[in-house]
Structure formats: C-alpha cells, structure tokens
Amino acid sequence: MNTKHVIVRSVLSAVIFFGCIGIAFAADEEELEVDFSPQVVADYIHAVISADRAIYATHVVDRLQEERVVVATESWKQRKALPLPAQMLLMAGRVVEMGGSGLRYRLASLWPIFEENGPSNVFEEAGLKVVAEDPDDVYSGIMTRGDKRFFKAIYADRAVSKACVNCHNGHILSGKRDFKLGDVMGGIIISFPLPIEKKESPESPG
C-alpha cells in the first residue's frame, strides 16, 4: 500500500470516527447522548492531518532524500520522484472532498507560491494572519451559505521538513524566501457542514 493511500485512509478513518456531531450510546440501560462541539471535531481532524503530514515529511521525504534513494520535487510525476509534503496534503484533501461528506481541508498561505493557495476570502486572510502571529491560536467561525451552515477552522502550518523550507526559499514564484524549520508557513484550513437548525413550529390556536 503506498503512502498516499495510507494517509487518505487514516484521515477518512478519523473523520468517520470523530466526524459526527452527535454520538449516542447505551450505558447502564440508559440512553446517554454525547455531543462534540464543532471545534472539538475540527481539532480531532487537524490532529490526524498534522500527524500524517509530519510522518510523511520526516520519515519518508527527508529520510529517503538523505539516503539518496529518491527526491521530493514539485514536478514529481515527470521526474518519477516523491510529492512534496504540501502536495501530498493537498491531494489527500481533494480525495476526501470527492467522498461527498462535505468535509474539506487544504493548505493556504499569505505567501503562496501559486495564487490558488492564497486566502480565498476575508475570513481566511484574517485567520492566516492570526495563526502567523500566534501559532498556538486557532481561528474559527460559522459560515452561512443559503440555508447551509459550515464550521471553518484555521490552524498554523509549520515547516516540518527541509523539503518544505527548500522549496519555498528556492522557488522563483515564492513571496518569502527566508523560512527556517519550525516557522509558520501558512495555515491548514478545515471546514465541514453543520446540521440545519430546526425552526420551532408556531403553536396552533386553542
């Protein structure tokens, strides 16, 4: 099983396990309902994404490059190389989105190499600025689109690999070229749909 499939399977497993907002289970013959807040769900999803990315970046990309087995490069398909950690995360995000659950995640940056990886709206731009200043902070909120509601959270994305740093510092289109390991390079943006709020029916006249 290749690395991409392992990462995607791990993310989907976590989403299936943690992604429901309400979980009901029986305890002592009584029905006990436990509700996860949207923020907790987002935190769980982010934990899995971050762990998988860190493992891929350090134990696959950095290790194989140091051993001179294979390199990671932006043009990995043409060069029969490894995808960069950022490319792996973006590909996994597209696969998850195609699953139809409504869950989406992607990388974005205030200094993107490609324009489509920049903030797509004012909320994302504000969130990326917040996590750039304080990587321990999480910028989140509820978005409304028609009658649908979405929870969106933005987490700091740090340079976890030499490949990340080298790519951004050396790329001709990069807007920032002095990154070091551990620096905040952008943010991981996670969003998923929320249940539609039920409106109470007006009481019938007596």
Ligand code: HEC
The other form holds:
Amino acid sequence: MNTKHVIVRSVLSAVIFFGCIGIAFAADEEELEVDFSPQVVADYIHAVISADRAIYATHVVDRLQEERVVVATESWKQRKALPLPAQMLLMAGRVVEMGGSGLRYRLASLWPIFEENGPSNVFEEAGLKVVAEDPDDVYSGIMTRGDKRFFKAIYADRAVSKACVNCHNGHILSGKRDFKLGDVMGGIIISFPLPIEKKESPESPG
Ligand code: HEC
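Next block, the form predicted together with the named molecule, ref. the form predicted alone:
Time for the whole complex; same chain goes first.
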C-alpha cells in the first residue's frame, strides 16, 4: 500500500467516525425532546428507594442482628449501633435535599412517632388517607409555589413484617398502637420540580 492510499483511507475513516458521532449526538438531542410523565419518574424513584430500604433491612440489619454482630436501634449514634431502615431513608432524603436538585422524599404517617413525620399540608393529609384505604393507589398531583411547579406523589408504606408492628405499637411516642401485619403504616412522599410552563404566545390578529 503506498502513502497516498494510506492518507485516503485515514481521511475516509475519520469522515465515517466523526459522521457516526454526529449521528449519535443528533439522536441524543431528539431523545431529549421526549416528554416524560412525572408519574413515571416518581414511580422510578419510588422503586429505587423501596429496593434500597428492603435490601438494607434484610441483608444488613437482619443479617448482622441474627449473627449477633450489631443491632439496629433508634438511638444508634449513642449506642454505636445501626440506624433503623426508616432512619436510613429519612437521612438519605435529607442528603438528597441538600444536593439542591429539588428532589425531596421522606417517610410520613397520619400516626407518626415524631410529629415532623406527620402530613405537612392538606394535600399530604388527603394522600396519606387515600393510600391508607387503598395501598395499591398512588396519590399524586401538581403543586404551585410562586412561579414554581412541583409534582408530588404518595405511596403506601405497609407493615411487611412483625417487627414494624411490634416496634411502632410499643413505641412510647407512637400515634397508633393497634397496627397489624399488612396494615398501611404511612407513606413515602416524593416531590420534584417541574419545568416552568411555557406561556402561550398571543395569537397574531387577522
Ligand atoms: C425498632 C423500631 C422500628 C421498626 C422495627 C420499624 N420502625 Fe418505623 N419508625 C421507627 C422510628 C423510631 C421512626 C421515626 C424515625 C425518625 O423520624 O427519625 C419510624 C418512622 C416510621 C415512619 C414515618 C412516620 C413515623 O412514625 O414517624 C413510617 C411510615 C414507618 N416508620 C414505617 C415502618 C415500617 C413499614 C416498618 C417495617 C418495614 C417499620 N417502620 C419498622 C421505628 C421503627
């Protein structure tokens, strides 16, 4: 192969390579145009939060307690123990909030152990009531604050194990003492900002 051939081949390869990158970027830009339902986004976030909590509860808390390595307890800091799964969720929610993306999530209940975990407005109160009656339902809606809009969704949080029931029923500060296995104990509340609505341009006369 002579030098001329090598140069022609290199130039051709470069054109094909950068052409492909160009197509890839164009495809990405097109994909960014896809409208995503905020409900779907909330469902995704909820799936991650729930999975993390379940895995932490079974593969960290339960395992280490069974093996008598360390227990999980509310006063974990003082007792050098593990935080409870509910505390982990709430702590992670605070870290996410500090991240400044606008995404927020927390555990709440109509019968909270701590008042700050109660509903913070009528929307949350209504939502927690709805999911308490029908745990398969998701209560969601759009809130406005000034010129900002938020999507908020509330998912039922159920007593999936006897430990949930025993601890809450026996807690000195609990707002309810007759929880049974399978009952809805509260909800996971997720909220995030929505893009500012585009103002319709006034129609041109004529
Ligand atoms: C060993 C005790 C304990 C166990 C077990 C436990 N919780 Fe909790 N839970 C707490 C404490 C303490 C809080 C408050 C945490 C905080 O605000 O720092 C809490 C908070 C909550 C909240 C928020 C409302 C409230 O009561 O403050 C919900 C909902 C909740 N837990 C549901 C559950 C579910 C469902 C399970 C089982 C999967 C469970 N908990 C297991 C102790 C427990």
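Superpose the two forms; the largest set of C-alphas matching within 1.5 Å is the rigid core. Fair warning: this is a prediction, and the values are worked out from it, not measured in the lab. Numbering follows the first chain given and starts at 1.
Enquirer: Once the two forms are fit on the core, has residue 181 moved its CA by at least 2 Å between the two forms?
Expert: Moves: yes, 2 Å or greater.
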